[in-house]
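The data below hold one chain only, encoded as structure tokens and taken in the form predicted alone.
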Amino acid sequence: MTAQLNPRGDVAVLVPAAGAGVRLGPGRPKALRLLAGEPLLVHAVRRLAAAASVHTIVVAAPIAEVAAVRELLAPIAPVTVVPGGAERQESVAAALAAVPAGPDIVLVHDAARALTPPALVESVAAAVRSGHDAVIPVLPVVDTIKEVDADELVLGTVDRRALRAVQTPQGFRRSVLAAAHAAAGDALTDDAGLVEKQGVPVFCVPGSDHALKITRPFDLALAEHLLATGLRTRTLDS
């Protein structure tokens, strides 16, 4: 059955899906990889789906697939796809121009993250239109982190109290990501980067444990697990 978007809702969600994935091994683009049998996108795309104030979902796909992703979502969500880009920033900005009049509020998203439950969606969705420019979800570093130099030896131990990891979907104001890629010379893997180069300023906000990135097959295998364990209607129904 195909979810309905919102059509009163005042959030696009981007999702830059063009990029190869070589951490997981040869084979298909990252988020054409399967998770429990679907696409790591099919998942992603569900659950931006479920969130409430969803109006639109622009995926960038690898320019080979644009037709194929366009048919394996039409089950899923009424989904714009456009081609991609060679970077995930010329991906972004792909996705950006496509989105239609109307979001003010717009969301960038790894399909990586496939198994990001609505509620942070909405959470990040709801920082932007409470009066924040732009807005991260994050979690704690709980590793000690050391600093280290060319030769791999130990320069320092980084005071973990003050970093955060963070995670997707990251949210902003329409004018200021338009504007951020507008300006953006150096391409960077991050919006937020590209912003925080403007001079505004990224707020907070918790993220979740469940919006781990699948970078690496062991990252596969976690989800896997997590799936099998009932994830599935726990995220959403979040």
Ligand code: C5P
Contents of the next structure:
Amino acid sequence: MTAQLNPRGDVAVLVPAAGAGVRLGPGRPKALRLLAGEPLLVHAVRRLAAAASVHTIVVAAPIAEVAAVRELLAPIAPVTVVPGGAERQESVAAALAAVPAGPDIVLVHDAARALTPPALVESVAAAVRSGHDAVIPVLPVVDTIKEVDADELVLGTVDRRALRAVQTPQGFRRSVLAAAHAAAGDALTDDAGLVEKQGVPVFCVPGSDHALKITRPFDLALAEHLLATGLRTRTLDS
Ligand code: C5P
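Having seen the form predicted alone, can you show the form predicted together with cytidine-5'-monophosphate (C5P)?
Every component of the complex follows; first up is the chain already shown.
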């Protein structure tokens, strides 16, 4: 059944899904790889459409797959599909340009974080709504982190208490994201990085283990397991 988006919602979600996904091994573009029999993008869009504040979803698809992605997502939710660019940043810019008048909050979400819960979408949007111009979901870093040189010799140990692993969706006041993209120079891997360059404070909210980025075959296996076990998780020290 096709989900209905909220016509009174104040959130547009951009989904850059035009990457090749070479780290997953040879095959289809990453967003179209199957997880429990359905493309990652379908899982991601289904969860975005279930978030109550979402008014618009715009997907940037690989150019050769735009028509196929439109057909794929039509039964899931009313989604706008645009051709992506050569870099992630170009794909986000193309999706941003397709957002209709209305939503004042724009979230940018990687299709590769296919199991992101609707509650995380809502908590990022709520933090923007409450006055933060840029919001990112983060998790603490659990591994010890070393800085190394080109010969793999350790230069030093980084204090992990001050480090965060960043997820998506990243949320922005619409005008702030538009200004950051208009001024963008070098391609960055996240949109908060562009906004930081504009001197805008970026606020962190707690992320979710389920928002893991499905990048390598191991991540795909983990995501399959999470779906098969009803997404139950616990940490060993909680
Ligand atoms: O390559 P990486 O895993 O960092 O890509 C993150 C997200 O950006 C993925 O969902 C991918 O499909 C998307 N992307 C894109 N256009 C590109 C490259 C990546 O939409 N040219």
